[in-house]
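A single chain, nothing else alongside it, follows as structure tokens in the form predicted alone.
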Amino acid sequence: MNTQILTDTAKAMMADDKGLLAMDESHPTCNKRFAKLGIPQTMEARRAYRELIVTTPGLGECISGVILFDETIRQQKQDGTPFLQVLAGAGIIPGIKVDTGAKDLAAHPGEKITEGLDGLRDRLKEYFQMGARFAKWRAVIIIGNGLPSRGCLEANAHGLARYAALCQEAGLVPIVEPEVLMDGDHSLERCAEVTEEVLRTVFNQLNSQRVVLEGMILKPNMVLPGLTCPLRQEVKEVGIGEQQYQVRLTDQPLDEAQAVDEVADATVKSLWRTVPAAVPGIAFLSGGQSAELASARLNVMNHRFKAQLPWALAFSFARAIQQPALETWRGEESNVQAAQQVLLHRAQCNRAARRGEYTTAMERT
């Protein structure tokens, strides 16, 4: 293991105000989506959405790495170029999902386990030998009633720290993705203590098995209360120095009434308590946010605190990022160039909300 270029790499991911785009979605959830706007559900369609992406004029100014599936690190353009050329010479940095799957977790009713353990070393010297430089690994914690338990934190826990050093063994920068879902009704004071027992645990099992913390990206939930939590808030304007600007809130689940400030305050704290400074970065997830509260709870965290924070806070998207343009393209060809212009202005409101310049009159040009 080479801690230095591992070092190397995660400063590079997190470099310049850039962030990262997940498409790693597997098959199913990939066909899912497809299925929602009428395009069809084949390996070639997929092909044809996945290059749309990789292509896209400028993305390299704005994402500094992409997250792939397994199909996808395989693939190649309509006339033969392979996606990691295209990749290399856009300077994004490859990585790749490498686990299997959560699937429920024996003895425990209501919770998951991620799967994939089996046979990751040789696959992990795999995706190193074809570009790879980094992969992810997410586990899913549930907040319900009596949950999560304590052997759900400690066996998701335990495998993220597993599945770590087995990246770092191979030369990999290992995301690690412990995710606290949004489903339920509870609080956002709830959120924040789950969160936070969440990655006590995953920090202790990670250097249980000797992870080099410089050589690795966390990519957490946001504090949000649940989509069905009862207690709505009334949104108010976000003042940031000169700038007056207000989310929208009036198709959005009642969670999404959190003013961004709170859920930007909430999450800064648990990180605060929780992550050692010697992670170079915090990438959030997405997790079923709008793309625009996800841009906007991301600046407040930067324009307030980014001067106070030992880790940098980027992002590592998928939907908040991909969603907009999937819409605008539909599976036509003749679509492609505009939902471009829509994937590019979705990864530069992101930029500028980790420079804590996003505005929503962004979202007007």
Ligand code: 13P
Given for the second form:
Amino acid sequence: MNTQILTDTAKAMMADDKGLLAMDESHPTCNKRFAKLGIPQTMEARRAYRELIVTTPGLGECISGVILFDETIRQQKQDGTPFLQVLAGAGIIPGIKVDTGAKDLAAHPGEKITEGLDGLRDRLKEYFQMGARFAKWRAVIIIGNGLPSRGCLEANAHGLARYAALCQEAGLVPIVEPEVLMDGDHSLERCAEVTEEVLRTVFNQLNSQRVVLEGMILKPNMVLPGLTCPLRQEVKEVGIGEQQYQVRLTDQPLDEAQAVDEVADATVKSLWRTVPAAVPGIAFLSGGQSAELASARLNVMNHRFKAQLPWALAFSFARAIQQPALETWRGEESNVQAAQQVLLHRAQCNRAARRGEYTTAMERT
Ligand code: 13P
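Right, the form predicted alone is done, so what does the form predicted in complex with the named molecule look like?
Below is the entire complex, every chain and molecule, led by the chain shown above.
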């Protein structure tokens, strides 16, 4: 294993206040998002959409790496230029999703285990030869009555660690993604408790499997109250629920938006307690937050804590970068340019958030 190459790649992924763009939706996920907007669920529509993303002018100024899906890494622009060549031209590092999805965990009703270890060594070798330099594996943790169970946490952490060790053997930086879902009625405090337990379990397993921490990136959830948390409903009525946060954000300076601060504080506190300083970067998933809130929360974390933290706090968003652009595109060739502008704008907002310089005024330009 060449540790130097891994640490160099991980550093490059976090460099210059850029971040990662996840465009690795599986067919069912991509089709579901297309169906909602009346876009045909075909391979050609997926190709055209991904061409829109990778050919966005200026994307490489804000995005250091993109996470591709197996179908996408093999695709080309309409004129025959491989996507990988387009990305190389833009100075963007290609990455690849290598898990094969979350399935029901036997004997654990309501819980999931991520699969994909069988044959992984050979698949990683192929992806490396194609030009990929990092990979992603997502584990899903559900908060519920008596959940998550110890068995679920250990099984998923073990899978993440086995995957990460295989990636490093193949020269790919593993993105280790244990996602605590927003679904449920749990409080922010419960999310913090579970997130910390998950991360402790994951880092124990990473150590057991001899994963080099300097050559990996952690992709966690932000610490948030559940989507149906009664407290969230209550505060909604008085004006600081998920929708109203946005109103607050446009009306007041960011650092006065208490709801954003709470999430930023709780997230940094949980990471501070559990993530070793040797890890070079933490790149958040967006998990269903609105694009603006994801930027605002990342911004406050960096604005308040950046100077004290051992790791970079970055982004690896899918929906929070792509969704507004997808809604602009709607499968129409005539909307491509406008959608690319919207995509670039979100990338720029998130780069500003890495510097603690994002303001809601950016949303009005
Ligand atoms: P979201 O940002 O939409 O949560 O997606 C991130 C991701 O890569 C999920 O694995």
